[in-house]
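We begin with a single chain expressed as structure tokens, specifically the form predicted on its own.
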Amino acid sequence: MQKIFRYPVPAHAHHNPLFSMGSLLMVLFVVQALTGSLMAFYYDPSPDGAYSSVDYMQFILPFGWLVRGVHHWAASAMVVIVVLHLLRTYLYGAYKKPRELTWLVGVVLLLITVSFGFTGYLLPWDQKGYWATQVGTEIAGSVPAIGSALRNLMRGGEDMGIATLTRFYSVHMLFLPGAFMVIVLGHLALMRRHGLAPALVRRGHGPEKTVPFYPTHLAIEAGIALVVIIGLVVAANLVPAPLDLRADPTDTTFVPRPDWYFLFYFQLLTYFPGGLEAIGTVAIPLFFFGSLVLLPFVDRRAERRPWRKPITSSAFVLYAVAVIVLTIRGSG
């Protein structure tokens, strides 16, 4: 037990909040698991009862609005934190040998975190969630060769209905949390085996100073987690979790707007209409995630400083600018 909690943390990591993003992601997952479990006591996963049960939690159940609000804002916080975690890993060159597998596991965590948002969107069975999921499954249906089968697998048939809702609910409540925990345990095991990335610029000579994880570094991480949790409660008070009108499958005039972390992708698809759709739905996402997967095996030089890696740094800036610009245009 002593060995597990008193492992040394390098001084540069102890003083840099970005090195606490992994722990904060796990804290947010626990918050999501707790709030999600509380809502599951009252949630009815059927098209007839889903909206009524969420409406009851939001407006009648004591503190139901708070639990749902914290769950809603923690979902967005998880996306931000997992992106910051990957960003820190990239900036410190922590994807290089021998940490290639650690980086790949982080990319999988990003996909799982975003999948939480996508599968949870439908569960209130309101207009916004229903039609955004309709569009999302249609996007899956545009994949060449396997699109129709993939869309029907997600929906449980040709059209959206009770099979769609129960599948999304099961994936959101069972499969994704299980996958997340397994991946996190593997991520922690790899981190303990290879250690944290060393500082980009060393000051002085000799081995770098370290602090014990418990209690010194743990106190820093607990403080950051406490601030974030308080922020979630404040956000739930100031901006309650949204709930649109009950889903109406016959209202084809409704224009869905996804959560902010999907805006860039929906905006991207507007530039590839008709026969070009597969470029936006398949080619560009495959290129983006493929470049993340291949990064440790392409950038194999020992140099880790971003300003000394013009190609990968330029690609990173290009990706970041593209996502920001598309998000802004999609929110307009």
Given for the second form:
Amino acid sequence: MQKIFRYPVPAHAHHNPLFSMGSLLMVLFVVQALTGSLMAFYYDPSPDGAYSSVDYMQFILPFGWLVRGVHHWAASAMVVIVVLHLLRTYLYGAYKKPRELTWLVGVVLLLITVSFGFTGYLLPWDQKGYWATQVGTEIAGSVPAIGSALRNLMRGGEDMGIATLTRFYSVHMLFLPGAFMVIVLGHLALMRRHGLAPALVRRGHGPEKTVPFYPTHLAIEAGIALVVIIGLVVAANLVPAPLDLRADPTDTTFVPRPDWYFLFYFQLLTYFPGGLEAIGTVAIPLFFFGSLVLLPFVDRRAERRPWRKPITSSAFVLYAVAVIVLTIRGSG
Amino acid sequence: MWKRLVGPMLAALVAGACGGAANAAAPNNLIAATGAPSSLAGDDGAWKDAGVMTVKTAVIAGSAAKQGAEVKVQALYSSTDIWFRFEWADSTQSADRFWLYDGAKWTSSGNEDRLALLWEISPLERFQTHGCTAVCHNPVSDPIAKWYMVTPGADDRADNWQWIAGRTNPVGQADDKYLVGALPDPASTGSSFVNDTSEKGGSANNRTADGSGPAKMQDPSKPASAGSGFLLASEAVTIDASKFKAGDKVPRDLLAPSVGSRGDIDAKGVYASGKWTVVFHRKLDTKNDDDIQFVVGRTIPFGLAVFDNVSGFSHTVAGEPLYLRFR
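Okay, that is the form predicted on its own; can I get the form predicted in complex with the partner chain now?
Next comes the full complex, this chain leading.
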């Protein structure tokens, strides 16, 4: 414990809020675990009861709107923070030797974070969640060779129904939180073993100044976490968590939309209809995640400064612009 | 450089999220604004803050759809109450159900304009996506005389509000009934509409036991406080046939406001310049199990129908589901 409390945090990390995104993610996970557990007291994971139980929590149960609202906004906050965390690591070149494994574990945590969002979206069993999941599992079903098996595994059968809801609930409540906790511990252990990447620009000579993790740096991180939590409560009060109409599997006129962080992918798929579908459903995701996984092994130079890495920096700008433009177009 | 990019990226993501999340007023969304009109006259300034939903109605029967009234709908709500305002064009004001005396006998005649709303009390299968057609029990090919309405499930209930120009408007109410899942009287296609519980009051037919004519008339010693053509039960006396000559009319209904759940909707309709303006008012939560309870924030599907001097099946109805949402 002494080693943890006395960990020397480099000054460049202490003064940059972007270096607190990792700990903020852990705080948000705790917030989600707490609010999710509270909701589990009332949630009914069946097609007949799911909607009514969420409706009860949202509109009848005292402070149910607050718990659900914080859970809703914290989910979006987790996606934003995990992307910021990844971007900071990417731009600072902190994926390079000896931190390759730390980076790879982080990519897995990114996948787990968006999986939380994907599985949680269905649980209210409202029109939005039902039809977005219908589309999402169909996309999985379009993967060549294994698509049908993958779709049936996700749905618990050919069609969406009670088996879909119960396994999405189990994954969301049990599998993903367990995996997240174990993998985060590994991520932290690797981070502590290799330390934070040094500053990109060294000023002066001699070793960089450090501050002890406790209490100095912890105070900063606690302050940031408190501001974010207050922000979540304010957001829940100003913009309640949405609840669409009850899912109607017979309504084929409903136009599904995923949650905002999948909008870019939703829009991307519209450019690959029919026979080109596999490009959007398989090739592009493989390329994207493949590029994240292979990054430490492709960019092996010691140089970490972004302005001295034109290829990786340009790739970052290209990805960012593409995601932003596609998200805006997908929301229209 | 990367720090400068974070701000614009976040702004774009938030803009995208807001754009995606804000399903800005679809045509069949009635957005209730906060506010409270001071009266049910319909011309209160509070209504200018309420958005307008325009609903097209049509007959859903027979070989050709007949277009009906286009109704402009608005809603306001406070912490305890909700108001609805409806406005639609009607070339004639019909609020007359009367007995006509020809010098020898009485014949019944006349009809009235009406506006009806249907709400879920319990979830109705397909209602939120198909509207009122989810409760029409017959295929379109059936003759109209066979048509009836029941809720899709045997134990389901729907709340039915009917503002009736002749029978409820003079007493400042809309009639509050509920729809059940079966016809209690198979011979009566309207029997699936059950009156909400009432402690007293409510309108009654003004007719003799043999149905040949009116049983009551306006008390000559009292002015007709409900207006010409309307007879309040409290002002009615046994009819004196000697007082009538050919061409005289007596209202067919004895009017009295309902007390209890059946009378929990206040309503006032005004006919002017070729249109009706009708305002409904009710508590958000009546605590009656035969009523819909409005919960602020919930999206609530509903159906709407207009009767232009008709009753029964010959009404025009909103073909698509309508949704009440709270701003």
